[in-house]
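There is one chain below, alone, in structure tokens, taken in the form predicted on its own.
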Amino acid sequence: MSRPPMARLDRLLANLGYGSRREVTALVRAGKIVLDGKALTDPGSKVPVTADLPSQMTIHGAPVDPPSPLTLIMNKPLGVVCSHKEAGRSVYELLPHRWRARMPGLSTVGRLDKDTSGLLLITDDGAFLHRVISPRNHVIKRYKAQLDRPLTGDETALFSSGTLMLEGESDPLEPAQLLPTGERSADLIITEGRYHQVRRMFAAAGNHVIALHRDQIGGLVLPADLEPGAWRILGLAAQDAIFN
């Protein structure tokens, strides 16, 4: 059986956002870091970096944060942005403050605009991120759209044609599946992630999206008990379900 990867205690906790290495050293000296029931005394000691570390180590009596790789599922609320650079409150502000100092840093897997809610993935795993967003993998995204005007009946054929061109672009969209759910509402399943794609598709069909919510990525559906603004760690089985 292979041995787990090891890391210096002070470097590991600094990378998890618990402070500088000097600040972590102070925590160690004060006996605030406990591994397997025993207070650690050497900030340079090597500790195993495994997914179950939070069940083995505590800081100030609370479980240590999960080490990298870390992937979260969030029910993104309206009114928050997905970028560190955009103006306004960001999804990162819904996470523990120290997580903004984690290394490697957390990034959203694609984006939902400020006026779109629903399923959002956040990760520090670059390989996982690119696997989800790569057009080659054709990972579906399902959106629930509320529309300003009634559907005409022509949208299904238009969206599935593979010939629809968005304004300002030179490549047609991949075929998408439209499932009307009411006179002015529909589910739309796409396999791409172009800028404001869903809103622009309905605009190309002569309509306007007044509310938009994403509830599925691949085989992963937004849990019904995950409230807006809430998040949880996404296990490996759930991550794999995206691609199945």
Given for the second form:
Amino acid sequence: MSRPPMARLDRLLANLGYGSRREVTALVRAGKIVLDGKALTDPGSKVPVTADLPSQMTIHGAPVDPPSPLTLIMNKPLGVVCSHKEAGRSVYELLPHRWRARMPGLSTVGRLDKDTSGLLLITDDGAFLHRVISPRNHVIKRYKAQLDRPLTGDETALFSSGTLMLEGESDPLEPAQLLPTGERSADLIITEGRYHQVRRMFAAAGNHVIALHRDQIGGLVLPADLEPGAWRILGLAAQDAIFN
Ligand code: URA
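For the form predicted together with uracil (URA) instead of the form predicted on its own, what are the coordinates?
Below is the entire complex, every chain and molecule, led by the chain shown above.
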């Protein structure tokens, strides 16, 4: 069996957002960090950094936060933004406050508009993020759209043509699959992630999206029991499911 990666205790805890190196050193010296039932007192001690660390280490009696690489699945609620820079409440505010100081930092895997709900991945794993969003990997995203006007029947051919050009762009969209689910509703499966892509596609077809929800990325479907605003850690098997 290969040996787990090791890290200095003070650096690990500082990178998890528990405070500055000086602050976490004080925590260690005060005996607040317990590994496998024993208080650690040396801030420079080396500890194993594995995904199950929270089941082995406690801080003030509570399980330590999961170390990097960390990937989350969230059911993004309406009305929150995906960017640190955009005005308004962000998805990061739905996570523990301490996590804003994590290093490496957490980022959303692509973005959903403020007015779009549904499946959102958040990760500090750059390789995973790029694998999901890289156009070369053609990872599908499924959206459920409610429309202002009835579908005309022309949208399926337009969206699947591979020639649809969005306003202001110079490359046509990859073929997308439209599955009407009602007179004014449809599922749309796309393999790219251009700015406001779904809303702009329906606008190009003379319609207007009044509600939008993403429920699938690759082979990963938003769990029915994940309430809007709720999130959970996405394990490696579920991450792999995206690409299968
Ligand atoms: N397309 C949109 O128009 N908005 C989103 O949030 C995602 C895809």
